[in-house]
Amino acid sequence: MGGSAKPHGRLWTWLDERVGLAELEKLVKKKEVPVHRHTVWYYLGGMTLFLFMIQVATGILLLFYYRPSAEEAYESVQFLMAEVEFGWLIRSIHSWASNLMIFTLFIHLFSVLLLKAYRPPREVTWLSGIGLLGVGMGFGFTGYLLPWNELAYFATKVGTEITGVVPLVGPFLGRLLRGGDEVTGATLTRFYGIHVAVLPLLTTLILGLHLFLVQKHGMSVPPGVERAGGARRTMHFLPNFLLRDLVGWLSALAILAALAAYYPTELGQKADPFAPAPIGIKPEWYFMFMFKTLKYLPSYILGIEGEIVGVVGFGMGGLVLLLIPFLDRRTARGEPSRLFTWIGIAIILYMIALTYLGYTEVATQ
């Protein structure tokens, strides 16, 4: 072992007999991934985590000046923004890192889907990428109103209704979220201590199962290839896949700091619970197509709620989708099957044209 380890160096070799580095490096060279037409939404997943990981740093840093409460948030932001060197940078790039994450979020998503990758043995990795979707939407929901503004206050107030009419628990929810019955100083504090621990520690949890089955299973070769038959090409992951996958992580800081630079963040006005609400009052462009959906439903519907129905029925859809590696049982038998295909096309479909409706709504106003 000593001798093997000896051309590395004495840092190598001491660190060899402390962790194993050399079992690590015969892991990572023996690791192959499939290559095939649809090799390009591999890196989805990659890039993902580098903008997760931008989210971390850039939260880290907000932390050092952020101040939760109601009387010091907005102007603990303000500050941030126009005092502090490159303040206005590191907010604006760790807001865009959120949209992107999420948005790649959702793309890694619908390829595994329209891919069928969730079949035997990769149930558990589908659960634990659902999982990931959730926790990450919950940042973007809890963080969205740390900076106590105007649009974020009564966004919040709206979303928090939402939760409300969930039968049974929705007004336990409501509570729990706001830390009483309306959105005050406890709603903040909240949302803090749940988008800083809470979630960073579930996140830890779910992506360290996430990477270790991804790791376990290796990369899952679509039905359409493997039917074709023929020799399957594979490429080393150390250093070709992870050269391309350096690719996609600078492509994707390439557009996070353009977007950051040309478009910052804006704070906007401070928060009034007793002033009326702003027009053009919208949740984030991954909660619109709900938003919607909620908005175009009429006020009852067979003598049941309108809201009520809608939120039941998200409630259900998150469901099947969770379960689509069980219900799928044509797809997991190797079996040629189209359906959950045509399902996934129909979600994306009806996300964008509820997205796309809700902003020309909005901007029309």
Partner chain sequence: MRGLVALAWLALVGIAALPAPAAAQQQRPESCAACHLETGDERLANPVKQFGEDIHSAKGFGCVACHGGDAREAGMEAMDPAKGYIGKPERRQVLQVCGRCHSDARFMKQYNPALRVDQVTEYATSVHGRRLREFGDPKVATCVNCHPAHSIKPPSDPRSSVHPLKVADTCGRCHGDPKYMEAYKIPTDQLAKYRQSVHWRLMSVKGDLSAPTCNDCHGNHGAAPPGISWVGNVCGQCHTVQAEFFGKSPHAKVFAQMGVPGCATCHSNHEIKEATDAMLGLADQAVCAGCHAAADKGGKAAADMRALIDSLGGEYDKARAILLQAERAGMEVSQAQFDLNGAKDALVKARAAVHAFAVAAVKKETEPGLTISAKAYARGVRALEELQFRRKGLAVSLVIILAVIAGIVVKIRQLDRKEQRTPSP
Second form
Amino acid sequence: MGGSAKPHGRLWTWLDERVGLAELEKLVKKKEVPVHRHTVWYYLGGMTLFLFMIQVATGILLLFYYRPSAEEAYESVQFLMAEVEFGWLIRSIHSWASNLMIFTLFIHLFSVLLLKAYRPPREVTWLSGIGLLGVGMGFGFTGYLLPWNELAYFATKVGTEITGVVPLVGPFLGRLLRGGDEVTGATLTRFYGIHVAVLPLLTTLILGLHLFLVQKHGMSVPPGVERAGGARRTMHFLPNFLLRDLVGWLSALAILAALAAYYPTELGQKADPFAPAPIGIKPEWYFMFMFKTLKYLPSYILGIEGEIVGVVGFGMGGLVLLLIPFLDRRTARGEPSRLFTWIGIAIILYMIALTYLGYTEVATQ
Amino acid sequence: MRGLVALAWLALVGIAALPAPAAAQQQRPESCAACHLETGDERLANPVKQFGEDIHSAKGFGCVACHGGDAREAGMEAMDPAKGYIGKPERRQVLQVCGRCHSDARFMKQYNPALRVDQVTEYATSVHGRRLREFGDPKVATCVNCHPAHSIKPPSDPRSSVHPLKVADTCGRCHGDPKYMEAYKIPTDQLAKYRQSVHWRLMSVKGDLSAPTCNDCHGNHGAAPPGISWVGNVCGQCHTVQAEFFGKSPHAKVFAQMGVPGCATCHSNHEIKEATDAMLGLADQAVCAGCHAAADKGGKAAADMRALIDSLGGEYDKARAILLQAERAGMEVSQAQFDLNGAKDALVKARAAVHAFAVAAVKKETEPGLTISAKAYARGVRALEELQFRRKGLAVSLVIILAVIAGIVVKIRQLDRKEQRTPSP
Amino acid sequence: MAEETLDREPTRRGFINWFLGTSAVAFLLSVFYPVGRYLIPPPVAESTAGTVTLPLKAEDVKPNTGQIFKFGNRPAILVRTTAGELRAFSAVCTHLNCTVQYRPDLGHIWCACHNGHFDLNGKNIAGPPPRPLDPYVVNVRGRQIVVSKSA
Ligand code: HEM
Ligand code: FES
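Mind sharing the form predicted in complex with its partner chain? What's above is the form predicted alone.
Below, the chain from earlier opens the complete complex, with every other chain and molecule after it.
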């Protein structure tokens, strides 16, 4: 079917002359998605994108009532939940979707990792992806503090303390993040700025690059499927793939609505910096595996403080993850690379195991 | 030997005195201390050692202030009775020694204008004082038994024997000792009982130093058991509202005629437990049942008052529970919870009004409380209804979403079928 | 057979399109309805963080009276002195947390629980309370009474 031959309305022609819709149409029409037994994983990125959009929308709505100061933050959220119609819904969806987004983000990452989609020429797509992971976790970490309730306050205290452990720059970073020596109203203002201005800006840039590259390279076919040979099947992105995407998104929305109605986000007690820390403070679940690892480490390893070893270890781990496309030479050459498959599986198992332990072990301190 | 010590002392004093002006020496008569420390006899040395921390020492008083004598003398002459030396004051003398200053308003004013000066007068009214005066009883307490001579500290000092937390121990040293108290034929279980009381728990656990200890009811210098007729006044110091109700109640007159104390008849004295609703009415633990039966007028009133209090308590709990349930479900009900405090206040007031021993007085408090509870309960119900509404809203939107999904799925099928028929290039 | 499918196809497709369109519109409504309601300002326009505007008019508070109001999650007391001055304090007794009240006959604040007395500066003057009541700042803005935590 020749794209240009299709009749369009007057408005379309008018716009086309000024904006260049025809080229866009050609691009979209050309876009094909490979069909094979791993196609499901192609939906995860889109799902993450959808959830991110929900975050943007609900986040903007929350801004209408939220007040970023230690004196008013908690009260303004309480007001939102009590007085504003559907305030509970908007807030609950924002908080549930953030969790879901991080979850789909992780799955997206691991599917890309296991299907080796990072191999040339998609190294930069991978790099930008890791950037998005960092940004996503940053959103979670900074957003958690904003209601200024007890749990968030102490979790943030612990979280920022860990930053302080980083050798050399740690104490400085800790101060920079907290806006002082302690978690105070200054920290709240800072986190607010990061959450609603810095991170969205970064996300827009990195996500733009990410999506541009995905569009440029098209979807990768996993090496296993490529090697198996056989007839290549594809499906049109528009409308076939997008309609399927839509089904996923709507389902996600339904799940979000149900979660918000049955498990509205709690507010808890207002943070009191002078109160003793409540027992069993827990970070958000996606930080749990790191939190738990640091707890398990002995206080000294080879004469170095255990926490330092842990934090540096995670730093190195992150770096290795970032550089995987460049480390995995076999995949780059088109050969099977068992080692990296196992590395991926090991990371997944490690994270699941420690998260599990983090939630089942009784808090004693 | 004596001469030698005196000589050595003279030398010491001489050296010490050289740079010091004469006035200072008079203020700090060092000679008593020097010998008392030197003898090596603990009994003689201890008073000196302790005295450093004594409030009198801090205010600049020395040994001579109480014991007389002349500290400027280096030898035994310092303790010449001709110079007013009295040695260890004997029992009756103690009062004169302390009273010389402490009963002199003009003198005390120089040190602490707020301090009372009637301790000795009060003491005379106490059982301790009377026994000392009338029988010369050698076992009763005088000033120094509660304010240990040589280490006296103001009551605000936590180390003081008369700090609120220590008073019970101080009195209990004698009154809790059955052997010591044997001759007097009075109970010695007050300390043990007091330790069980709500007052001591407040004092020791919550650190509420305003909670009463022995002296708050018995007086301190004028220590005596409160007479039956004035127990109520003592308790009424803090429990004003109850005391006022009681004063106007039929019990006030009847108890007086019967010769039983007001508050203590139902609440006991030293081991006052936290008052509960169970004390009211005619059931098992109810104190009213001691005199009243279901048939008499008082018994009926007791049962009625209990019913009123129980109904308010029940309604309050019900409202609280539903608000809590709503809160747990994520609803914001803090205003309703706040307003419900009014019912809690009403309950407290109703419990106090019980001491009027009149159904009407209790009813006056429970009725507004019931109204408040009912309102709060209704708001809880509304919050839960709102929750139901949310769920209905959810159901509606889920149906809509499912419809869209179904539509899309059908559309996808259609597309696929079409593509199968016309294979794309 | 072939004719029949040809015949039925358009109406079926039409129905599906209609169904999809209607449910999509319903869906959009179900999204925009809560959002619209969310954006409508609620009746109480502001959260009561460090300040609360009392639901009373200044002239309705008579001299030598006191009134309990909600400040945050705790009770507070507004007093108009006999001289006509407005003052506000935390109404939580510093002894065992009973709610205090104004006693017109005494002309000061009183806690019924254990006969605690506070003067009109909030200072504990008699009875068990160990500390003064926390004072708040009262401002009258037109006919409104605005109470705030002192800076
Ligand atoms: C906010 C977070 C993210 C969003 C919104 C997002 C979005 C997307 C989208 C829409 C796609 C195309 C569909 C797909 O393959 O699933 C995609 C592909 C991709 N993403 Fe992400 N992504 C995010 C995070 C990440 C992360 C954390 C990584 C890994 C480090 C990553 C690596 C990739 C790669 C390598 C591809 C290409 C996959 C292929 O060609 O098969 N992305 N992303
Ligand atoms: S609670 Fe107010 S005086 Fe005891």
